[in-house]
Structures are given as C-alpha cells and as structure tokens.
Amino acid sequence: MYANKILLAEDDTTDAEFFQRALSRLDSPPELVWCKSGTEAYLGLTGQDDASALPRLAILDIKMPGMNGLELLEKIKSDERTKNLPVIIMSSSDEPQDIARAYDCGANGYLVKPNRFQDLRDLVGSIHTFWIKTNRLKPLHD
C-alpha cells in the first residue's frame, strides 16, 4: 500500500502554494511533500526504508536548477524501488520536444500549468480524481 500523499518537486514557490491550495480545496486531499529541487526530490523518494511510505504520485516540472524534472523522471523510472511509480511532468512548457522527451523518459502524464487559479484548480481536482481515487498501483513488495 502506497502512502496517501503526492510528491511535488517544484522549485518555484509560488507555483507549489498555488498547488497546495488548490490541493486543499478537495474532499480528503492527499498530503501534498513538496520539493524544491529534483534533488531533493529523489532523495526523499529512494531514502526511504519503507516502501509504502511511497507517494501515490509524482508530479515534476521541467526546469528546475541542479537535477532537472527530466534527470529526475529517468533516475526515478531506473531504479527498482520507485519504477512503477506514476509521474506526471507539470511544466509551463508546451514544446513538443519537451513533451516527446518526457514521455521517452517514461512520463505517465504531461500537463501544461494553467495561468487561472481556478483553472489549476480543476486540473488537481481531475489528477485527484483519476491518479489518487481511481487509479490501482502495481502492489509493493517488500
């Protein structure tokens, strides 16, 4: 069993509290782990000794200084104990390039961040709904 949270590696504050806000507004939101580099992120993720402790997904943006969204998508995707996690990039890029390289790196998802708060609003309510409600994960094995 999967942990109820969602990882967010973001580096630009502004765009994670808008998330967390939007996060927040849902019946029984997931605890939302942000993290400000994809660093981080993947030291979180493989650092634990526990695997359900697990988010049940991972949303990345692209650009983020040190380890970018895609660096971190293939270290997370090659490495045994987060492969069969989900990951949706979440980039304010909409160049097909950037959207061909995210899935040849194994994106489950892409998404373009919405400039409207209430916009973002009904596209957390939608991953919400499908990646935390829906969605069956591939069981762990510890």
Second form
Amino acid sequence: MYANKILLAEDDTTDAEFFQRALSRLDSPPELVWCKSGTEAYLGLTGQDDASALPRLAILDIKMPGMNGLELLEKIKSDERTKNLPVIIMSSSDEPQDIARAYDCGANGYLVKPNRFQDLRDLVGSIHTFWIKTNRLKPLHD
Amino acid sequence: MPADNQIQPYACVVIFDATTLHICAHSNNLQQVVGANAGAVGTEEADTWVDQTLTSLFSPDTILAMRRMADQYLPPPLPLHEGQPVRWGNRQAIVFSAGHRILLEIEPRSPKVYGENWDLRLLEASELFARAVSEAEMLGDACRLLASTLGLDRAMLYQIDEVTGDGIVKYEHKNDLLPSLLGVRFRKEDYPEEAYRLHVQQPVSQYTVSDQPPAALIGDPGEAAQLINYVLGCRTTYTAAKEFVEQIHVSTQVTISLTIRDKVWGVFTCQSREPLYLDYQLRTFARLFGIQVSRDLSSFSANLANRRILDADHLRARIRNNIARASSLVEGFSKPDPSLIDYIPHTGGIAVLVEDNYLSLGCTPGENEVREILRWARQEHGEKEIYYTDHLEGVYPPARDLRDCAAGILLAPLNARRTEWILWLRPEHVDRVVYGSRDGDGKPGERFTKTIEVREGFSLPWTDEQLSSIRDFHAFVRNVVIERYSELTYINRQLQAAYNELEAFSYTVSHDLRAPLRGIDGFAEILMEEYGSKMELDARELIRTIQFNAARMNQFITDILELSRVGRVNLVVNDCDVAQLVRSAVADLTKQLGHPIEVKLQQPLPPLRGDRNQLLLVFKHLLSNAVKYSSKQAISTIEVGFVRRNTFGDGEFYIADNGIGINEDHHQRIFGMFNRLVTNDDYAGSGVGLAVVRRIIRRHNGEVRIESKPGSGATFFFYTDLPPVITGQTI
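Moving from the form predicted on its own, what structure would you give for the form predicted together with the partner chain?
Following is the full complex, with the preceding chain placed first.
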C-alpha cells in the first residue's frame, strides 16, 4: 500500500536535521523524504501516478520561501490524489490565530516546534506512534 | 387707552366734507368757544353745527386757505382772529386731510409763541449737545433747556429698560415747585403697550388736567375718526399717565419720546404745576428737539459701543493668543496677564472643568459646589449652547449660600458630551430700588406712591453684548479643542502605525530567533549524547552552560511574544466576576507550580470591567509574583480585595503579599521589561510579568501601582476605566 515514508517540508536545515535524528532513534524508523520548499514537496507528491508511493504522513513547516506550508496544505487537500494524506503543520508559532488558520486549511494536526531537542524526540515518538503505527491499521481510502 | 373720539377740552375739532363743505362732526365744546349757534332754528339745535355749511364758522378766505392746506404736507397753522363769522378769539386751526374729509384742530395760541425764536433755541441746543463729552452731560443739558424754554417746572429723562420694561428717571432738571424724582423706577404697567405705540407715532404729547370733562364728537367723523387719537395735539392720554399726573399734583405733562432705530429708548417727561398748553409751534419745536437728541444719542452710543468693542477686542485677542499658544487649555486659561476674568466686565470668578482638570480663577465656590452646579445644569439645561441667569438661587435653591460669588452664572459646555465646561460667575449686586409706583394691587389713588425694594440675590445682568462676546469666546475655545484633538488623533494614528510595525517586528523576530536557538540547544544536546562519554567533565559543563543560556534566551523570546500579544488582541469587554478570575488564576498557577497556593479573597467584590482573558493574565502574573516573593516566608499570605476611593464607587483592586517587599526607588522600574530586581538564580520566568500587567491595565484605560516597603510585603493596586459598553463589545 503506502510506503513506510514521512514527507517533511522544511526549509530550515537545522530543524530538518533534528527531525531526521529524532526519527532515526525510533525502532524501525520510517524513511524521511525531506523537501526544502513547498513547491518541491508538491511536485514530489503529485508527480507520480503510483498511489502506493505516497508517504503515510506529511509534516509541513509554515514559513517557507515560495509556496508556504498553508498553501501547500490547501493544494494537498484539494487534490483528489492526495486529499486523504494526513498532514501535520509544524511551526514555532503558538499564536491561536495561526493554529486556527491551519485547521481551517484542512490540517489534521498542529504541533508547536519544541524548543529543546529532548522534547522534539518525545514529540516525534508520539507522531510515529499515533500517525504511523495506529493509522496503519485503518484503510486510508474512503 | 384714550377714549374714542374724545379730546382734551381746551381745544375743539371740526370735521367737514372736502367737496360739499358741509360740517360732518365737531367736538361738543364748540358752543363754549364761539357762543350759541346763531344760524340754528330753535333752542335745541343751538349747540350743534352738524350738516350746516362751513361758512357759518369761517370766512370764505379762510375756507379757501383750508382747502389748499389740506393738500399740503405739514401745512402751517392758520390764525383765526380776524374776519370770521364767529368769535374765535386768539385761536389757530391746524388742517389735516383724511380722504374726503378735512379735520380741523382749533387751539389757543400760546402767548410764548410771540416772544421766542424757536429755530435759534434749537440751534442753541444743537451746539450745546455737540460740545457735550458724555451722554450724561448731553441729557442733563437737554433737561435744563427743555424746562427753561417751555416754561416747565420739571423736565426728566425717563429711560426704559429694554429687558424688563421698567423705566428709571436717569436725568432731571427742576425748580423748587416740584420734588425730585431722580433715580426713581417705574413699573412696566405705568408704560403700557398703548403708550409705546403712541410714542412711536406721535413723539410729542401733552396732557393738561382740566375741570371740564373731555370733549366728545357730535355727528359722524367718518374717515377722520382714526386720526383723532394720533395726530391731534389735544388728544387725550392713556389712563396710567392721567392717574400719574393727578396723583403727583401737577396740571400739565409734556412728553417727548426718543427713538433709536425705531425703538423707544426713553422719554422726556416734563411737568408743570400750572396748566400749560403747547400750541402747534411749540409742539413742533419739541418734536425737533426730540429728533436732535435722539440722533446725538445714537451717535454717542455708537461711538461708545465702538470704543468698548475695540478695547474688548484687543483684550480678547490677547487672551486668545495666550490660550492658543499654551501647551494645554488649562495652562492657557490660567495665564494672568490679562486674566480670563477680564474678558467680561463684572466677572467675579471663573471655574473651568476641562481635560479632567478643575481650575478656578477669582472668587468661586468650592470645587464640590461647582461640580454640583454643573451636574444640575447638565440635567436641566444640558441641551443649551449657553445658559445664564442673574439670579441663580431663583432656579437652584442651594445657590442661596453662594451669593457672594455665584449670584449669577453663565455656563457653556466645551464638548458634545457635556463633560467639559466653563462657568462664569458674578457676585451678588445688592440694589436698593425706589419705585415711583406700586404693583398693580395698590389701592386706587395710591398707585403713584413711593415704595422701596431691595433686590437681593441678584448679580448684574448679562447684557446682549456680553453674551455675544462669550459666545465668540466659546466658539474659539471649541475650535482650539477640536484643533488640538485632531492634531492628537493624527499623532495617535502615527503612533499606532509605528507601534503596529514594532509589534509585527517583534513577532517576526521572536519567531525567527527561535530557529537558530533550537539549533544551539539541539546540537549541544546531540554533542552531549554522542560524544559526552568521550569528553572531560569540564567540557560537559561547558555544553550544559550553552544549553542553559539557550534556555534563558528562549524564555526572553517567550516573554517578548507574550507582551506583544497583549498589545495585539482585541478586547472583548464584559463586567467580570473577580472571584472567578482569581480562582481560575489560582488553578492555573497550582498546575504550573506543582503545589497548592492559598489566596484570601475579600467578599463580596465589585465586578471588574474588561476582557476576561486579559484580566485573567493580570491576576495570574500578580498572583504568581506574590507567590514568588512570599515563598520564603514561614507562612505566605496573599490577599485579593477592593478599596473604595470615592463616593461614586470608584476604587482599586489590590493583591497583597507578605513577601520581601520592594524598595521605593524601584517602584517604577518593576513595571518595565526585564527589570528583575533579584539575581539570575531566582529567575522564574517573570521578567516581563509586570510589564504585561501594566500593558493590559493601560489598554483598559486603567493604571497599576505598587505600595511596598522592603521587608513588609507588597501590595499591587489597579483599576480599569472603560465606559459602560454593551456587554461583549469589542474595542
């Protein structure tokens, strides 16, 4: 079905590297597909016909040059091929209006980027448990 | 009101048809003057000439002259002493035309006529007036000239008060035969509407007491009837004048009215003990005399008014200049040279309530009394542009005790909400008024006896000129206020724009700062995990220090963000239950601190108006502050309550602790950003807490302050001051 992959759209190399490192500490970690911009991520998701090549989860940063996280989210959610892909917005903002906007655009979750590496590791662990392991049991199609 | 178709008995009237020359009517005293009617058949008709031809009374030459004169404007009098069919004696006829009728007023000629050159007397008066330096001098001269020229015992100038209708004897010239009436006031009833009308139409009138009844008309006067009460010198006068003449025991009264711009300004009222008749020539002189005085008077008053206006304008310009250049209205109002008090003559004091400041100049009641007057005025006269009275206690009884400074007031609001005012105050002006007549209820025959009234509790009245200059002043002040206000809103807008920019900047910067910070902390952590075991202890310590500082910086960013958020959110205003706010804050803090905290809550507490979430933050920060600084006490006591500060229910909420307290030098500093007064080790994430509190409270138009001494705890007081709004309104 779906590849054991997570897509990460993140322009900040440091944040991406932390995410990668936090992920790699998990048991049987999924493969991380890192896109450095919204456009790159969108092309990656829609550029292949094989639905089974889609990742299990997309994690998007909001602030990115070019297509930002929320625009990318809207595109994913309005595209037949990708609309069922779970998308988590990850941002350093904890402003209520930012969070509300993300959910308005169709996000499946909103996570505030932890400020400490330790916390990030815990969070990535939870994401993995909830979105990858748990969701694997249910069909993603309608 | 003079009786219809009646004349004074010293003269007689004949009315005839202009075409047929038949007599239509005549006064019933004609027989007394010329003897029985010789042409009438039988004794019953011996006293009437009605329907007879005019030739039975006048010669053909005289009749011809009368017909010619009827077509002239202001014809000269026609002497009747020679060649007439009847004996007219030393009489003259004045001819008036009334359509098809001709009216003859036949009067005795005054013996004075022969000896005087009236034009020269008039020239004398005119020159005298031209030399007069004041209105008083001119009118005094006029009284003297009138009395001496016309042979009267007393000549006075009676000036009519435009507002009350009362009159006062302002100038007088008299001989020893009659007492002085100078300064005596007469009531409005003594100078009725009818008299006023008569004086406008016929400026000169005379009335002589006679033992004869007034003469009535026999026959049909036709169109001539309407002339009788207005054009004839022998017309009767109105009742009040007759009563007056009789009761002051004089025989003759002559009045000459002075009109300025078609209004009766005053009346020369002259009396004589002995009966006196002014014939047509004398009446004409009197009339010219009146016109001369009226003209000089009006130019006098115009000059005077001009000079006064110029002086006042100059003064006002200086005062306005002071106000316009002052940094605030209050400062402008309180400048001494020239003082605002000089703006309007007879101002005793001024009270100003403007921009939340109370200012009093000169003699004013206490601030509380002034505020009470303003409250009353706002209720009773709030819609008026300007309100004034010279007798405040008449409408506002508490002012009875304020006579010495506020017997009269004039007040005008400076803003639309009626919260800013200027109040002009005048002290009592006790006036002893001698009335020459009683109120209408006096017994008959006693009306014109003197009464003395003392007017108490009145100030000098506000004149039209003063009112209009006060109106000018208020318009000016309002303009200044509006100008200042618009300037202020402009500055405010610019400030707001700069502020918004700064908010946006701090928001972005804070977020952008976080990414590299995460990098520092993260890589330090990874370094520690992967290489820690290979490092010496000292190196591991250094890595921990890096992480500690990253955490501090992270806290700074969190704080800046919180502070900037306070400035950005919209306030949803409600009356909030303080006990509930405190309980929520305590619950949050308990969770955060991991141990229970105890807060004593005063009950009941008034509601606190503001945004619930923001006010919750206020309580959280203040309580957390209290907990933090009292944590080292054996028993930490924290109390939340309210103190009333005035009778309107305004007051402050407070949060008191028994902690270490704060030195007074630092009381202002603590509300700044990152101004901790304790060492880093005690840092517990609230370097910005009080700044947040102050920002929130100020957004609620309130203020927060601290009372504290080192070692004896600290109490934070605060209040909000938002207008009553519809619940839930967003501002």
